[in-house]
Every structure is written in structure tokens, then in C-alpha cells.
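Quick heads-up: it's one chain on its own, the form predicted alone, in C-alpha cells.
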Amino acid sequence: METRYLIVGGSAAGMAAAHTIRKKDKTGAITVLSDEDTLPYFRPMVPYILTGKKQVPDIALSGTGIFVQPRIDVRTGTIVTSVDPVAKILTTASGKTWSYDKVLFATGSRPYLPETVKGLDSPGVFSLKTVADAAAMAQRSRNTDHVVLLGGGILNLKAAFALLEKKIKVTLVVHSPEVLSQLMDPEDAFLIRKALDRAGLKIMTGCSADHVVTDADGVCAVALDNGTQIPCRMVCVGKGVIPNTECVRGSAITVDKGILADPFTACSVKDTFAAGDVAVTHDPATGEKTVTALWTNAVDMGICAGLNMAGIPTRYTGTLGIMNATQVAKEPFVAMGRVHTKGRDLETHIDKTDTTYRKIVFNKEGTRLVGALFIGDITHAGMYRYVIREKKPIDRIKSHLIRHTLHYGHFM
């Protein structure tokens, strides 16, 4: 009898879980249960549906890398209010319920919204996470002039350059002491910073909204703490996510801020597993419990997930607790492993130069490798990360770690 999968959640997760079966599976029923609207995409490139470079049908999953695994039955528009582990029933916002085998939730997570900013429900705020935000986005952005961003993060800085593109105003309001705190300490992001600068983008720190001021037409105006009011015809906030638990809540499937998963993906309850940003699982950099929202993450518990399902057990490596290569105001950078590093009793070597910064971390007795930040020049990141996540020992190759001289015949 074949074997009936159900995954709950159309995107990174998700789609790499269904597709990872399909090649182990041939015969068995695959199910992607998905509350959105549209077709599963890459999110990563929601900002250029923004701008308009892209249109939704350009970022589709299907049929590109990994996911190209025929017979996978996606259901859009299909919200899970409740799960029966037990059982091994589903039920939808519809009424209607499903029956399954195996179940992954990839239910992913959606933007924080502060509770102490008031006026975060008016038209014209946003959160640029999905491409029914860039579209809503887009079409508000016809008539502004100005956008106030709320938090420093990543998703904000590429909303920020999406609305640069477009001509448009950003002021950008970060209550820490510099942009991506969560990702580096602030004198890390000094290269980062001079190329937000030279872009064009307004960057206030040190303070937080208050409330968002609005008139007949939604926002017109963001207060801040410090008594300055900046006016604005959109905002958009960027202050982290949370995952999204809702569906299980109320099961015997076990939640502790995410849903909790085993080294092979399972969660509490058999023939039950979880990936991706919902998610609980563990920092191979420090052995402690973590919840990432990174794509690559995702799709890499996605993998292991499907492997796991089709009766392959297969050892979730762990998720790097801050692990980001991207590139902002053309200038790349990669964060992994501990980076965050004032006030703790870590060894740190830093390298800085006009156009280049380097920080290498080692525990305190300097003897494993746990973080690793490059910004202007990433070559040989993978390395540290390979390093990093397998707890390499590092007493032959420490020198050159320290130096950046590190090659792949430091591991023959």
C-alpha cells in the first residue's frame, strides 16, 4: 500500500521535504497543504517583485535545482487550524480534514510586530516576507514619496534597496546601535555602513516608533521615542519573526517557541516532523536549541526531513544559530557561529582594512573554532564553515585560520 505524505507549508522546507521523498518514493501520495495563494516560490526573491524586475511566474520553485520531482499535489489557498497526531488527521479552515501516513510541518513563520508601536494594523503598513506583500507594497508605493523602515535586519535592507530602486525615500530606524545587530556587534558593520551611506539610505539609530500617525488615506507619519516625527506614506517593519505554531497547539506534538525536532527531524509524536523556520532544533556551534529563518537552512532540514520520511534516517547536521551570506549595498559579508563577542569570554582575532573586515572566534581555551565573520572579501567561507559545523580540530591548522591562508589540503 503506498505510503500517504502530507506537508504542511509550500515553501523552502516544505517543497525540498516533497521532492526529496519523491525521488526516494516513486509510488507513494504527496501532499503540500499551503496557505498561500500562489504556487510555491523562491522568498528570497520577493524584493524583485517590488521593483517589478521579476513577476511571480519568474521566482516559481517548480522545475529549477532540486525541485523538479514530478506527481507533488500542492494546494494553495489551504489554512491547517488543527492536527490529531494520533489519529493522523488534519483539519483545514475550510472543514475539510486530511488523513496521512507521515507529516512534516513546514509551516515556516510570519513578521514580529511589536505590541508596544501602536498603529501597526493601518493601511500602509507592511512586512515584505511573501510576493502578496510586494505586491500590495508595489502598488502603494505608486503614490509615496517616502518609506520609513522599522529595524535594521536583513529583510528590511532589501526592502530599503527595493524602494531606493524605485526612487523612493527610506529612512530606516533601528533601535540598536548600528544596522544587523543580530547578525554582527556594532563596530563589526562599519564597512556596511559606509556603503548604506553611499547608497542613499537614511539610517537613524539609537531609537524606536512609538506609534504610526495616520490620516483618511492610512499612514501619513511614524513617532518616534526620542519626540521626532518623521512623515511618510508607508512603513515597513523588520523586527524578526515568530514561528508559526497555531495548527499544533492544543496536540500532543510538543512546542517550546517553535515545534521541537529530534536530530532526525521527528518531532514527539510518531511519523511526525519538522523543518525550516518553525522549527526547533540545534546550534552545532554551541549545542544550544535555536530557531533559524534562513532559506539555505531550510531547505537543508527540508532535505533531511524527506529523507527521514521515505524511511532513510538520515542526522540533521544542526543549523549554524546565525549563518548569512548575502550582499548589501553591493558589499558581501557572511556571518556563522558565534560573532557577537563584547563581554564574552571568547579568543578573537579581527583583520580590518579599507575595503575588508575579517573576525575569527575560538572558544575561550582556544582550541575549537565557533564564529567567523568576512565583509568585502567571503573567499573561503565554506571552509570556516565546514570547520565550524563538524567541530574540526584545529591545532595544525589554527595559524591559518587566524591568517586567512587556510586551503583544502589543510583536510587531505
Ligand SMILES: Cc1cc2nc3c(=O)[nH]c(=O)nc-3n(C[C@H](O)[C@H](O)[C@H](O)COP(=O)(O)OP(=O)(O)OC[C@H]3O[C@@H](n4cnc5c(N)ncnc54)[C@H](O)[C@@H]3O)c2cc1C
Contents of the next structure:
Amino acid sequence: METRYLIVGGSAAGMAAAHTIRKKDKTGAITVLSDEDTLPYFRPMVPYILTGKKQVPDIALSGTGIFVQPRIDVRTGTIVTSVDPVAKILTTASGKTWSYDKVLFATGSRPYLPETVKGLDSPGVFSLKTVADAAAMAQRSRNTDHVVLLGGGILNLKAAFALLEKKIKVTLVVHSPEVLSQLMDPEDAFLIRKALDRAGLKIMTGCSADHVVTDADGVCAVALDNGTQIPCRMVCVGKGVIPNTECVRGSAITVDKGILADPFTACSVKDTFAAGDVAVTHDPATGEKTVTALWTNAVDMGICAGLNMAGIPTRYTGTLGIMNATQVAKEPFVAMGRVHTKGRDLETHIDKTDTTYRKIVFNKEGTRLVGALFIGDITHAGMYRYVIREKKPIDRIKSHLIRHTLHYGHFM
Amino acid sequence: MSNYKEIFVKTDKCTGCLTCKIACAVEHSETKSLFSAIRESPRPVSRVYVEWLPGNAKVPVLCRHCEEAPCLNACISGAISRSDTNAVITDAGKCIGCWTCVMVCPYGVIGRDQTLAKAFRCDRCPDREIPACVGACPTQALVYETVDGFSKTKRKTVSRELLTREGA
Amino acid sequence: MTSETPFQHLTTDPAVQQMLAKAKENHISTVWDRYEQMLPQCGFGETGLCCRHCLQGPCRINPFDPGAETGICGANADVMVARGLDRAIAAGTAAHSGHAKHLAHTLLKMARGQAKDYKITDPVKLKKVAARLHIAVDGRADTDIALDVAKAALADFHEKDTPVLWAAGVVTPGRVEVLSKLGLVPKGIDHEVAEIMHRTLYGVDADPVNLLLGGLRCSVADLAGCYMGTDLADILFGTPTPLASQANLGTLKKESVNIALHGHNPVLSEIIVKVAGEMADEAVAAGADRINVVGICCTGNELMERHGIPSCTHSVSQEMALVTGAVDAMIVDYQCIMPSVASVAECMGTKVITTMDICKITGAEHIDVKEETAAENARQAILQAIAGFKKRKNKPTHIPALTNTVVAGFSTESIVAALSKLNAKDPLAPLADSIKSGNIKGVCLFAGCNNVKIPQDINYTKIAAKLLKENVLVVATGCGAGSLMRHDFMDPAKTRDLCGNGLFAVLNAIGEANGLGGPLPSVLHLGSCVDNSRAVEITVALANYLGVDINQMPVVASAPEPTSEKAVSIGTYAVAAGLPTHVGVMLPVMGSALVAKVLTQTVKDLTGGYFIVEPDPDKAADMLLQALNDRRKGLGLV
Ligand SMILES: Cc1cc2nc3c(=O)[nH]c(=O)nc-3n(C[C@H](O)[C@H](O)[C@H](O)COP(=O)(O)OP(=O)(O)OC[C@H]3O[C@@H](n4cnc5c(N)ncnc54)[C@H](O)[C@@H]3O)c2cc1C
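Now that you have shown the form predicted alone, what about the form predicted together with the named molecule?
Every component of the complex follows; first up is the chain already shown.
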């Protein structure tokens, strides 16, 4: 009998799994249930929808990279509300049920909206996650000349630049002493901060929003905890994400922050798998359990889940909790593994020039590379990732790691 | 195992003359001629790298077009794909310069055009029968062969051993 | 008739094509094979972006790597390229002047009675040169004058109170002024070469423009070396006068003892020719009909100009002479002798004989030829050739049945003499008038070598054909002359077809007035590569006659297939002299936009001359014509 695969969530993890299954199982029925109205797309490209530089079809997954397999049935607009993993049945919001032989939960994550800030449900408050969000923000931004962004993380920076490109003034309200606090210590961020300032971003650190002030047209200002108010017609919240676990709640599937996945991407109930932002996995750099919000991790884990679902046992080697590469304000940077070293017992080497910044982090014994941060010059970053992730012995290459002279020849 | 030709490196034959780098840059220029490519703006860049090891070993490194290519999985804009000839190629039109591929490539062979914010790498010279670097190598340190053909002469797997250990 | 041969892409000389087929058949590696094996050539070298001037190097600047803009010492691409070019100029200068110095020593020894095999052949030229040097001539014995000339020549090599006389004394007054202003008057020939070596040393001159000016000054010293070489050779061996000869591989004779003289200096080749003439009996005794001396490269030009000795082949095809199997000895002195001739000779069962202690080749036999014992040494070498003939006389040879008729023997003196048949009182008038009237649009000098990167001779013949049709008077030296003669450009029977009407009328008038019963050849052979001085001498004479400086003259130079560093130094002195100078091969300077610009543009504001770098012969011809037209316009001529 043909295997019936069901995949909840049609994004990085879900689609990577679907295409991997199809590569290995030419006959099984693969159905992807997605609550979004659009066919799967590259989520990180959403800011380009906001700027208008790309249209939704331009960023479609299908037909690119690994997403080239045939016969994958994607059902959009389908919200899964519950699962009975023993009976192997899913129920959707419309009441329809789906039976399956194997199911993957790739429901991803959604923006975290802190309850302490009142008024985040007002018209004009957004967070940038989906193409629908982007379209709505683009719509609202037409009548707006100033947007306040709550949070100084990478997502908000991307949103900020997209808005800036639309010639809209942006102010970032950042609780931490510096932007990108999830990805680096405040001291590490000065080059990026300089670039952001140069690019015209207004950044207020060390303060938070208290509440959103509204009038008949929705948002009209943000009141800060320091008593000041910033008038604006639009707010964008970027304060991290939380896993979408609702549909498995109440089932036998174990949830601890996210859906727990074993090293073979399986959940606590047989024939149930999880991958991507929703899954709890482990970080090979720290050995700790972790949930991530990374496209690359979601794809890798989705591929791994796909193989396991297709009957090819494959171990997931985990992901670095921090593994970000991007370019903000013409400043490329990469942060990988353990990069927060302030007050920690780690061997840290910092090397800075007026255009580059490099932090190389070893464990406290100095015997293993555990993290690396590159700003301005990210050459050979991939080799550092490889050394961190594979826990490579470093005795012969340590000085190269520190001096940034490492190259492939050193591995031969 | 594929029947497509790949670029193999015989490190013992490399003299470090960097002729491959020049040939590569010229092939990836507008004018395709050294003397005019040198005057192009922006200057074309090479996708081959020649590293050096103590003991004076010279190691040409270029995109291996891995079977399980981490960059292919990692690309967040759909710019990286596998070509008909099994090469892993970056579509500059789709590339947004997020450098995720650079972060995940264990060989360090993906280059960056910071001004255009585009990643680039070896494309095995699709317009040529033999890639420019291979054709240019005066010592045949670079060879263009199928895996089978190459192992018949000499197998120096610089490509796979790293990646078999990469999860996925 | 001639169907496509498989070697057309290598050479346009049909005789050489035949020999290439033979070489291929016999698995003889030729320069063309080795070139192919050498490909691809190093782009750093091609663009001048490598430096080995110190032991911290070698350094190379990758033009496509924005991160690597300097060598280890900090020298940037401009400095690296300029230094490299300077050293090429110095090498060329050292070679031409080394040739001249050899002649000066010979003259000195002759004058002192230490070189009995040499004599003063042209006392008129001796006195002309002496007068230019302000050496007293009246009532003095020729040998005494010669001694002073030789001493003056040797004195020009080092720094002294006066500048290099063979530079400052041979150009127009206007040119002396220009060069003085720019600090380009050399102080001593060897001094300039040494100074280039000094300033291009690790950690000395790092200003590309200053370096290039140094190179220009050295090139003026090269002009001096060339000029001196011509003067002294004319004194010792005679100033050329028109004569008929033959060219190409068909000049080798199966039944004769064939001696190929290869290299440059008539100090050697003249003595071989002389002694060979005395050894006919020995050749006959060995079963030969005679001794047949033929020339290769510039020493062949020297012999052809003075004695009508046939030119066998030139430059890139030198190995082909041996491939015929008919050469019984190749006797060489120095410059442009590919070491490969020794191994080709070995394959063919013959010999290369080296004669100079600065030029020995593994696999060749060495017979030291000294001025003091020249005839005896020559005899030894010729005996080797006769022995070689005995060994090969019954073996097959493969001599292409191809020869070209050549009328050569042009020099300033012989041209002026020919012109004086038209106007005895004012011999330059007919030439000057023809230029003014447009019958002659201008003059182009072809110089230089063949280069394996270019199908042999194609650039010379294409450009010359186009210029001749446009009534440009074409003169040639060195392997440029060799190239054109092997394609009938020096055969007067072809002048009508090759030249435009105006030019033909002039060449025909001179020929008729000189009793030739027809025109001069379309291209006038001025001699070897040092004899580029003759082109300078004629240009200077005409400029003085017209009352202008060289940089106004409708005269251009072209080295369309250069190989040797000597071609670089010649090209550079042509630019220093004020001439638009075409080069048909990329100079190793493209790595520096600045240097390339200085050479092709900026220098124009300084000397009036400039380089035209253009590999395409058709475009090059057009550019040369354009340059001539610009100059004509400058003089108010149409
Ligand atoms: C603007 C932006 C930029 C980003 N840039 C980068 C970047 O540069 N690099 C990087 O590594 N990561 C980036 N990310 C993060 C990356 O996009 C996510 O980590 C990745 O998309 C996670 O993939 P996923 O498949 O696990 O989940 P998601 O992409 O979150 O997809 C889950 C899907 O499941 C759907 N779903 C959820 N619950 C249900 C349900 N009950 N029924 C049906 N469907 C459901 C969701 O609507 C969604 O479509 C970015 C994210 C955003 C928003």
C-alpha cells in the first residue's frame, strides 16, 4: 500500500521534507496543509514584498533549489486544529479530517507579542512574518511617514531597511543596550551600529514601549517606559518568535516550549515527526536543547525528517542556536555558535579594525572552537562553522583560526 | 555516482602560478580577453583560489559542486540550483547577498561581490567545453574528468570526505 | 595553386611551411611546438605584474584581486610594470651597444696592428665619423684617425665630461634641446644601463613616471649603441651600395658546403666569408662544388648589404634552415640564437659552432674566435663545415625550391648617392619635394623580429602592402627586412604592383637615373637591427633639410612582430626621437593603466613620439597612415 504522508505547514521544513520524501518514495501520497493563502515561498524574502522589489511569484519555492520534485499536493488555507496521533487523524478548522500514515509538524513559529505592552492588537501594529503581513504593511505605510519598531533584532532591522527604502522614517526602540543583542554582545555591535546610524536609522536603546496610543485610525503614538511618546501611524513588533504548537496541544505529543524531537526528528508518538522552528532540537556547540528560528536549520531538519519518514533512518546532527549570516546597511556579518562571551568563562580572541570586527570563541580550556562572529569581512566563515559544528580538533589550526588565515588546505 | 565531469585538483602538480585565477577572471569578464578585462569596471574576479601550506604546498580550491551541497539547502532566496550538468550554480539575478551560502560552505569557495551584493562561485564555465582554469593550468594540476575517469588515473578525493560528515 | 597547407596559421612563408611538414615528419620539436606546449602563458608575465627583483619575492599582483594591490615591498602595479619595462630597455641597450663595443675593440686592435685580418674598408666614412666627433682628419693616417675614433667610441660607454657623442651628435639640434630639457641625454651608454639596474633594484625608484623617464634616457643610449655599431661596421667592412642577392631556404645548395652564419656582428661573419673564399679548393676536394655561405638574422643582413650574400631565413624560422638537412655548419656569434638550434642540429646530424665566449650553447661546438686570430679561427670553423659536408653529401636533403630576388645595399650614403643622380647639387631635394607634393606620403620604418605568436611575416606583409599602396616609402631593417624580402618586397620587378602611383614614380625615377633600367625595390633594405640608425640618419638629414624637428616629420616606425628586448629598446628610442611607433605584440605593460597611458599618450607631450600598440595589422596600418596624415597636416601638407 502507498504511504500517506501528511505535512502540517508549507514552509522551509515542511516543503524540504515533502521534496525529500518524493525523492525517495516515488509513489506515496504527499499532502501539505498550510494555513496561508499563498503557495510556499521563501519567507526570508518577505521584506522584498514589503518594498515592492519582488512580487509573490518571484519568491515561490517551487522549482528552485531542492524544491524541484513532482506531485506534492499543497492545500492552502487549511488550518489544522488538532491531532489524534493514536488514530492517526488530523482535524482542520473547517471540520474536515485527514488520515495519515506518517505526519510531520512543521508549523514553524510566529512573532512574540509581549502581553505587557498594551494595545498591540490595534490597527497599524504589525509584525513581519508572512507575505500577507508584508502586503498589509505596504498598504498602511502609504499613509505613514514614521514607523516605530519595537525590538532591535535582525527581523526588525530587515523590516526597518525595507521601510527606509520606501522613504519612511524609522525609529527602533530597543530594550537592550544595543541592537542585535541575540546575536552578539553590545560591544561587538559598534561597527554595525555605526553603519545603521549612517544609513539613517534612529535607534533608542535601553528603553521599551509601555503601550500603544490609538485614535480612530488606529496607532497614533507609542508611549515609552521613560514617559516619552513617539508619534507614529505604524508599529512593527520584532521581539522574537514562539513555536506554533497549538495544534498538538492536548495530544500525546510532548511539547516543551516547542515540539520535542529525538535525534531522528521523531516526536514522542510513533510516526509523528517535527522539524523547523517548531521543533526542539539540540545545539552541538553547547549541547543544550534549543529552538531556533533559522531557514537553513528548518530546511536541513526538514530534509532529515523527510528521510526518516521515507524509511531511511537519518540522524539529525543538530543546529547551532545562533547561525546567522546577513548584510545590514552594507555591512556583512556572520554570527555562529557561542558569541556572547561577556562575563563567561570562555577563551575569546577579538581582532578589530575600523572596518572589520572578528571574535573567535573557544571553550575555557581553549581546546575547541565554540563560536565565531565576523563583521565586515566574513571570508571563510563556513570553515569556522564546520570546525564548530564538527567539533574538529584544533591543535594544528588554532593559530589560523585566531589569525583568520584558515583555509581549506589546512584540512587536507 | 554521476557521469558528469568535475574539476579535480592534483595538488602535487600545482606550482602556485595563479594562471587559473587569471583565466577564470577573464572568462567571467565582459570582454573575455586579458588585456581588455584588466580595464573593465568592475573588474572581473576569479572563482578559483590557490591556498598555500607550509612546506610550500599549493592548494587550488574551488567549488566542489557537492552531492549534498550545504549551500543549495541553505539559500534563502532560491538563487542556488543544480544545473543540467550537475553543477551547483548561483543565479545572480535571484541572489540578495545575504551570505548564508558563505556561512555554510566548508570549503570557503563562495566569493562575494560586496558592491553588487551578489555571491559568486565556480560555474564550470558553461560556455566552454573545458573550464577556463583547467585549460589554463600549465601543469595539469587541474583536470576535468568524470569521477570514474579520474579515479582510474588517480583518486585524490578532496571533495567528499568533508561533506559525508556534514549532517543532512 | 597553393592549396591550404596545415601550417598557414604558423607562417606565411611557403618555404617554412614545407620545412614544418618535414620537422613534423621527423619529430623535430620547433619553436611553434614549444610555444603550443607553453600555453597558456602566465598572465602576470603577460601584463608585467610579476617581479623577481628581490629575494623576498617573487611577487605578482593579481589584477583581478582587489585586495592585492602591491608587492611585498609595497611596489604597486605601476612601479612593477615600469621597472620591468626599464630592465627590458636596458637589456636591449646592452645588446646593441655590446655589439658596437665589440666593433670598437676590433677597430682599436686593427689600428694598433693587433688584428691583421681587419682593415679600414671605407676611409670616407671613417673621416665623416671622425669629423662628427671633432677628431682631426687632415693629413693624418687612416689608422691614426681610426685609433681616435675607436677610443672615442669606447669613451662613450662610461660617464665623462661630454654626453654620449653618438647620441648628442647624431640628432637634430631641436631634438638635442628637447632631450636636454627632459634630462634624457645619456651620460654614458654603460652608465645608463647600470643606472637602470640600480634604480630598478629593490627599494630604489618607486615613481613610475620617473622610472619611465629613466627608461627613455637609456633608450637614447641604445640609439647611440646602434649608431656606433653602424658607423664602425661601415668603416671596417664598407658602407653598403645597391646590389642584387637572393633570399629564402632555396639559397642552400645540395652540392655545396653550406655554412649558415647566424647572429649579429660582422666582426665574425665578414671573416668567415673572406676565409671561405680562400678555401674553395678544400671544399672541392671534399666533393662539393663550392662553399656556399648564407646568412640568418642580422648577420645575414650585414653580409647581404655589403656582399650580396644570400639570406637563408630569419628569426622565428631559424631552425628550419637546419631542418633542410643541407646546412653543414651553423656558425653563430650572439643574439637571437635560439638554444634549440643545437638540438635540431643534432637531430639532423650537423653542427652548431659557437664562437663568442659570452654565448656558448650546450650541445654546440665552441671555437673561440678572437680578433687577433680571426682568420685562423674562421678556418677551423670552416673545416668543420667541410667535414660536415663529407658526412652528409650522399644523404637526401630537403631544400625548398624557393628563392626570392632581392635588391639590397641601401644606406644613407647610397641613397643620397642615388638621389644625386636626379639632383647632383641638392640630392635631398627630390625626396623632400616628393614628400611635399604627396607623391610620397611619408616614410615607415619596419624593424624588429618575427614572433611565434603571430603567423610569421603576416603583419609585415599586410601593413607594408597597405602603406605602399598609399604611397608611403617603406624602409626596413633586421628581421623586418628579412621578412619583407622573403615575400618579394625587395624585388624591383614587383615594385609596380606593390606601390601606389606616386611612390612608384619616385622609385622608378631614381632607378632609371641610376641605370637600373627600372625602379628601386618597393622596400629599401637598410641593414641589420643596429642599422636602424640609418633610418634615424636619413630622417635627421631630411628634417634638417626641411628645417623641422623629427617629431614633425611624416615618419613612423613599426615593429609589428617584435620578440627581443632589443625591439623594446629600439621602439623606445624611436619614441624618444619623436616618432609614432607601432608595436604589434602586447608589451608587458597592460598591468598598469598609468604606464600604458604614459607610453601611448602622455609621452607625446614630452618627445612628440608615442607607442601605438595594435596587434591587428589592418588596424595598425590605418593608425600608421593616420599618424602620417596628422604629421603632414602639421606641416601644412595635404
Ligand atoms: C522576515 C523574515 C526574514 C527572515 N530571514 C531569515 C534569514 O535571513 N535567515 C534565516 O536563516 N532565517 C530567516 N528567517 C527565519 C525563517 O524564515 C524561519 O526560521 C523559517 O521560515 C522556519 O521555517 P519553518 O518551516 O520551520 O516554519 P515557518 O516558516 O514558520 O512556516 C510554518 C508554516 O506553517 C503554517 N502553520 C502553522 N500552524 C499551522 C496549522 N496549525 N495549520 C496549518 N498551517 C500552519 C504557518 O502559517 C507557516 O506557513 C526570517 C524570517 C522572517 C519572517
